[in-house]
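First comes one chain, alone, set out as structure tokens in the form predicted alone.
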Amino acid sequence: MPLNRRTFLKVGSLAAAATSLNVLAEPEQAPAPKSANDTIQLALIGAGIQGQSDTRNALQVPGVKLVAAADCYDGRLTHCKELWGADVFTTRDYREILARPDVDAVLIATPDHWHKQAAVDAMKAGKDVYLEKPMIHVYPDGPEIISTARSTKRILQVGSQRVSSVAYAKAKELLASGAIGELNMVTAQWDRNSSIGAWNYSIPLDASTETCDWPRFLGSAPKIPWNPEQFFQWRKWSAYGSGVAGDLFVHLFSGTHFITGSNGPTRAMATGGIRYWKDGRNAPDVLLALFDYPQGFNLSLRVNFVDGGAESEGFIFTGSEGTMEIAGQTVTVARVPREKEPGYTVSTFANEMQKEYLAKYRQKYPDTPPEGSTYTAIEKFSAPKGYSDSVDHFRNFFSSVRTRKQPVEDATFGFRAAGAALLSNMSAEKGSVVKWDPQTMKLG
């Protein structure tokens, strides 16, 4: 497909590229919610770093209010209030949320250890759900989470949010048009090198059981005495925390999945280990992965948080006749056409054989001057400056809880990336070789 300026920077209908996933038909779902002007009242669940950023990008949406949160450190439910207003309700028990007729939908951030627990809560008490990813923290916590939301007919997004995002969706319509042939390799990084890029948040100093709902935190964990550290970083520790395949791969996945139209991948080969944060985690800070895919083609991944560089987030996709990559909210791709001949190494043949070989080469392949450069111009193709895919991710999901339609990434959506994800965890732990059915969503 010949590739120039027009045809790469149309952007055309980006809404039109967000499609779930569902491998189910499409539930019958409840009514959309009836609150004053229309308006979505949500409540937040889990107010640490991830839960504050959602709220903020959330209530950039019109029609959107804050009226509760809950919080395991009171300090954070205070901080709320300082925020949003001394009116939101407060509590470090969710269910108590749950139970409010007030309340439309809930934006769950909690550690991963709690996903399953709140979203099929909030949705038993007719809640719909933004759950931030990975949607689980162990396998069995997927089939029960879609379920849940088909028998309670309430609406699931997960917050993988580069899903909603326009560069990807122009990077979804450029790879369906063959702007880079035939793909047969994915490589994907989310590199860091700092201390807080490596989950060492900081720890308020009125750190304290008595700030600190330590039992509820720990929930179904294995119950140990407090814990500041494991309470305020808990990504570090696999009792809370999915480790850099449950916070960045799964990231990575949903991309792939959402610009190819992938399910997953079959089979998953890992290997990392602590390589420089020896500080009492027991998650790897070096992970890299490799993936079989159905469709013809291999996903590398890795994560590096000792990289000796700045962070680094993006993709390259690898297509017969040129690459792709994605680099925040832009994407670059640069077209490499097939040869027209084979070529020929008759060099070390013997004089008459080299004449008598070219006669008949050239017979098979003529000998005509190119057209032009063989490489094309780079194109590239950028968001609007100030863009905002999280925002645009809760948009996605608020127009689903009005209209009632799927989200871009629904609940199946959400455990194939996870699914995947945890993959990488399970092959390094292993040393060996997994496999996966990506259509089931089982392991092999």
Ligand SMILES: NC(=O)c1ccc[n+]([C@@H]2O[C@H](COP(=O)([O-])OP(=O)(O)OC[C@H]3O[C@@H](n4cnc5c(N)ncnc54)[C@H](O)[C@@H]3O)[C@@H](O)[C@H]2O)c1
Second form
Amino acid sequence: MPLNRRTFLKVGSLAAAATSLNVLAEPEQAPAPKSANDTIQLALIGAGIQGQSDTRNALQVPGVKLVAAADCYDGRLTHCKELWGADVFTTRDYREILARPDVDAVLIATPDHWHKQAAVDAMKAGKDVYLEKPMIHVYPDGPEIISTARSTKRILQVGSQRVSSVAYAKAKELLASGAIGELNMVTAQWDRNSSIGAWNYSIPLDASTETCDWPRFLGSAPKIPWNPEQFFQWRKWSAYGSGVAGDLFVHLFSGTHFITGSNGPTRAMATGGIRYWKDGRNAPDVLLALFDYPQGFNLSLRVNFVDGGAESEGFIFTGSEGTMEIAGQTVTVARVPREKEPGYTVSTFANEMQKEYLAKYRQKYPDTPPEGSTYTAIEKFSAPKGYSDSVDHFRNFFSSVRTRKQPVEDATFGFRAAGAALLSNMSAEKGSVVKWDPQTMKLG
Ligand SMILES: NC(=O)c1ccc[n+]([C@@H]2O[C@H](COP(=O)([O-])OP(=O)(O)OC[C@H]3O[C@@H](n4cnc5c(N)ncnc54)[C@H](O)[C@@H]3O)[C@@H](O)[C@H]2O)c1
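Could the form predicted together with the ligand be given as well, to go with the form predicted alone?
After this comes the whole thing, all chains and molecules, with the earlier chain placed first.
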């Protein structure tokens, strides 16, 4: 058996391993590629709603095993053992997981304010990382995550699963092939008309400072007394979450950037407010934002937690010769060929002028049957029933872990999506236009 990290590093006890983490030098070499027969040992950091759902998806990829989980609420650690076996190692302190030599990769699904620290700590401990979106909570997180991925030679993939979707791949191919002509506008929305949609997640009946590690949850956030709402519904407060921009716009940016090949917008203007959910949250429940893209199109985004309409997530890409709509995992292209003649508006002119104008017009544009200008060809592409882009996103991640090739959504892509999304919060707060350089990933 070849010597690998797991067989080479034997640490006597976890306590010893945890202590030794602090003195481990940053890994300078990437691990050797793994064969398809090697099992990838995965650990979960942040075993909440998405962490558990991600783990289910990750374990559908052959050759992947969950060996450990960290969380700040004991009930979720208990449930990890119920779901994946009593031998899954559980802890409140993720550093104990990072010190384990039997962990190859970690899946980080903590609240946003922990993303950077957990990802950087994991990469420095030699682990590859699947990091949930939004990659950043504040702008300085971006360069730190990117540079740590580079210096440690670890794989870091961000968790906007649409980037691995077959439907989005089809949309990208269609746009590139000119299916809708020249792209000039993208509109997208992710509306939710429900209490759960507005982040009012259930608080367990045993929630207390005994069962929840409140100081660890707070981390770098302002120290405040125990607050179960803030622990379990953290998205509602900017100390931990990034509002609808970081939660939902970021998916729309990942999709837009993947499909168009753009690195991001140069200017953003946004407005919003807390219109309905006046429950103590400080994150708006309505947010509208507009962006300029240097490729010559505009993007408009909307999230609305308030209206009486249906929940919806979708895009419309408008081109010079049609539209391409994405709804869920279905792409619909409506091709509307450009008109062959410009038309006329002469009916208000004097009769003689109308006659003369029309005669000249028809010389230039001979009368043709009306086929063409009103013709709309509709084509529809749907992912197969039961298709999961999340499973494909994990398939792509584990493939990178094995081959050491850059993942489909690396840290730079993740920063460009999250950095663009957070412009909306900044613009709405300032009440003014904000600028961003999508190439250098710096605020203007
Ligand atoms: N890709 C997607 O479609 C998608 C969907 C939902 C959520 N997410 C992302 O997943 C992340 C988690 O969201 P969620 O809905 O699962 O939240 P959640 O509150 O259900 O779970 C977060 C868990 O992290 C734990 N935690 C907090 N600090 C920790 C720490 N220092 N160490 C270990 N565990 C810690 C909490 O105890 C909690 O159980 C968020 O960043 C969110 O944006 C992504």
